[in-house]
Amino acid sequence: MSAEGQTTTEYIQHHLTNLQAGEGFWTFHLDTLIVSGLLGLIVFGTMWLATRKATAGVPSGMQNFVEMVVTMVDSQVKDTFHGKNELIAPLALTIFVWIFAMNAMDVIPVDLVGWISGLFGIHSTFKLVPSTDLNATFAMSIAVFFLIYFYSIKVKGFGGFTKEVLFSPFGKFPLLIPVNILFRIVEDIAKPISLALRLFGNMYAGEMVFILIALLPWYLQWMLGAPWAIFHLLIITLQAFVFMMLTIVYLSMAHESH
């Protein structure tokens, strides 16, 4: 329910709210950075452990569930991935289970964290799911943008990537070069953006339900919140795979030196 003394245009703002640090392009958000960074210790060192622990013998259900996770991952990697590259199956990896994790935190009732904070005398706003913040999701995206480029370079020579980038795709037509550096820069500029803003949109929209159900009477917030939650998880895994295997496919396409 909402909180007391709040309209319900200030707590949907309040919970839409990130715990901000600094002032203008230097500001920080400071519950992505701690939430993203604790849930990346806490994930990848269990899964560690997990594999300190690895026994050929009966596997404990920790390392059952790492190494079903690493099989899928691998799988994936080993029919999309076409190139020569022992970097993409770890990356591949890091990414499912880190935005997974993420995502996992919009299944937590969204006053829960107000509530605990409130015992302590803390009212500041606090957003719990990093995957709803724009900024996150960029700089993933943007990290992936680099490594397009970069393995682009590396694998076909800087020369044969100004090639690409000047004959592809009408050929070597000196006329149509300036139409194939436009496609270029169009295609490269919508892979960042629509990793990005997919993941975001989807999450949101998700976080945005929840909140909208929190405002209903208590009788009705379990009716429609545990139905929702449960669906929620399909998407929560869903985002985290598509997130994956786009990375894949266009870590693949830089590769390709043909």
Contents of the next structure:
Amino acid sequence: MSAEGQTTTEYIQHHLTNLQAGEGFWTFHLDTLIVSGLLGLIVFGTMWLATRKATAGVPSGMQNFVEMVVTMVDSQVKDTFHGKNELIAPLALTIFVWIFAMNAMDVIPVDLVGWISGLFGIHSTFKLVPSTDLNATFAMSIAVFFLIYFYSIKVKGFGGFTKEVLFSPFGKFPLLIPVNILFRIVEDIAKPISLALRLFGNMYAGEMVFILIALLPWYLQWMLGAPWAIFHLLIITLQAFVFMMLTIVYLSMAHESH
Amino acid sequence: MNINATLLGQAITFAILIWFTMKFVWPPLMAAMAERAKTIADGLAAAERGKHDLELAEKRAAEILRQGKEKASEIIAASEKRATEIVEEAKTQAKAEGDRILVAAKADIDQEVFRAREQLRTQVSAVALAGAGKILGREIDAKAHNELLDKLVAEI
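Could you present the same protein in the form predicted in complex with its partner chain, rather than the form predicted alone shown above?
Below, the chain from earlier opens the complete complex, with every other chain and molecule after it.
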């Protein structure tokens, strides 16, 4: 438990509120922006350092680790996507690594940051896990959505793309065209929403459970906290992997005609 | 839980990270890994080639060994043949020599016999003469009876 004099509801509310700046739409969740930016800087900076010293000979530990991740992503991309695209593999790597790093913030104790900042006299709200912020997950899924459309039109041409929207999945019969379009709209809206909400939901629920566990007396917390943290390690990796995999699948679908 | 401008900020960060990965992380790693794969493939090919070479060399060594053995046995056979020949030659020579010695010895013996016989004849004739002389009681003129005696000697 953090500060005294809080009710349970207040405590939970406190942990679920972002550090904000701005008004209305132009509100910025500073915690999400800063943490995800810093993680990007650290993780991708580390990978860059590893690649800068990359040799074709025996790889060093860091290079080996980065290569393992890269090889995993590369083989997934090669299994799923058979076209030629310079973007998809690095995109998949970026998604996997970044989401993994953001999700991994979930295993940091929920009150640690508040406690440390409290030592310096700062008592603001701070959500440490960027992927529990819908803005972060939607930013990625909408970017993927635009890429799907970009490549659909680029590969098939505008005519081919229009034809696909009008005539699939049910066929060329004129009466079916509105149904086809409706299906297409639902399908395409579902993609980014499901991508974003899946990641957000998993991480938010996980964080929520950690907060609830933190409400227990301190001598009982380990009983639930340890198993949940261990289980959550799986979810962290799995959600990063699922987001990456679905991105690859969607983009490879965008390259193929129905 | 509201969507707001944070989304734009996140999208920009995302775009930068994708660009960074595409530009600086992915290509050098892929290049290094491809190069390593090539090095390993080359190494394996070289090992394969070395194995093949070794096989060839072993085959050649076996061939040379076989040839050497063949030559050795050839030489042994030739030398054995030569040895038999030499022995045969020596035998023939020895036999010839033996024959020659035999012939010479026989000739010597004949000669000795002849000489002995001559001597004996002379002595016999002398004895006969002496005996006859004694029997007759008188000296036989050796000169007068030489012819007769010679004839006698020839008859003995």
